[in-house]
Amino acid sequence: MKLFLDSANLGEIKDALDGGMILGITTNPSLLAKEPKGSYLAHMETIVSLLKKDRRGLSLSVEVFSDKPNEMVKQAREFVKKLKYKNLAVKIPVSFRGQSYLGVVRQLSEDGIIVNCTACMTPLQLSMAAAAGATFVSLFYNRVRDGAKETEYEAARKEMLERKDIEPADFNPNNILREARALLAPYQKAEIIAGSIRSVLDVKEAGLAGAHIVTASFKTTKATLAHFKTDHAVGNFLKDFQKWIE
């Protein structure tokens, strides 16, 4: 399992890179909306400069902000042209309001652009995104769980269950990951990213269930390193050594 940072905050990205904690960065328009207003591409160019300074060639995912296929393709090509970063992946949602965007995924992949197909909620969405040529296929881990209980989607949930489009196990993200690994077997280049991570245990469980990559907030990423017994042990080492040299 590889750990990515899910953030558009420059300070968090710099700290995570300096600390050697991550192997990639994922961003999205919602994350960028938390930052001071400015140019989308200029902000991404600054992130690219931090990655180039890091010199490990880590992955960076940048998301389009249109729901029109032609505009998605145009934005993706502009990102590649302007950012000039070898390991740039363009995030394309798997679908929206019944419209599939797998044609966009295929077109960009055939153009040699790395695609991260995002907003996937089922094993078949992940599999079909890989079939279309996506290098990364992103499962929204906790949003899957949310879908089992959100009252606003009760009718839609019931309808999908009755049509047998989904089953109750499809609200368990770990089950989805296990099934997706089997379904993605023919598409060996595709890696599953588990996003929408809310706790350290989510990171571990997603990795053990089959996610190739887990992307988490800076707060969660830092918390993976913390343990009271680690603090106790290190404190004792320092205290014992200080006694020895006195």
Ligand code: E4P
Contents of the next structure:
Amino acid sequence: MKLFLDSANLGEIKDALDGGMILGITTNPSLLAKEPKGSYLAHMETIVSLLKKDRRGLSLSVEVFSDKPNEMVKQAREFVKKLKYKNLAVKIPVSFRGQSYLGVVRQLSEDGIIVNCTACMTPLQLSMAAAAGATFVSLFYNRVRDGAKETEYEAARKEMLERKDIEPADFNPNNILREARALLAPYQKAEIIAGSIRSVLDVKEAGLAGAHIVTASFKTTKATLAHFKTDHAVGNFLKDFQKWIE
Ligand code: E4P
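Hand over the structure of the form predicted in complex with ligand E4P; the form predicted on its own is what we had up.
Every chain and every other molecule in the complex is listed next, the one we just looked at coming first.
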């Protein structure tokens, strides 16, 4: 399992790269909206410059901000042209209000653009995105769980369950990951990213359930490495050595 950082914050990105904790970065328009107002592309260019300075060529996912397929294709091409970054993945949502975006995924993939098909909530969405050519397919781990209990979606949930579009186990993200790995077996190049991660235990469970990559906030990413007994052991080594050389 690889750990990515889910952030558009330049300070966090720099610290996570310097700390050697992450092997890629995912962003989305909501994460960018937490940053000071400015140009979307200029901000992404700064992230690319940090990645270039890092020199490992880590993956960066940048999302389109349109619901129209032709606009998405245009934006994706512009990202590729302006950002000039070999490991740039363009994030395309799997669908929106009944409209499929897998045609966009296929078109961009055929053009040689790396696609991260995002906002997936079911094993079938993940496997269809991979079949359409996506290199990365993103499952929103905790948002799936939220979907089982949010009262505002009670009617939609009931309708999907009654129509047998989903079953109760489809609200368990670990189950989704296990099933998706089986369904994705023919699409060797596709990697599952588990996003919408809220704790260190989510990172571990998503990885064990089959996510190739887990993308988490800076806080969670940092917390994966912290342990009070590690601090105790390292503190003692330093203290004992200091006593010995004095
Ligand atoms: C993943 O690619 C998304 O950026 C992200 O993890 C969304 O999750 P959240 O908004 O529920 O945290």
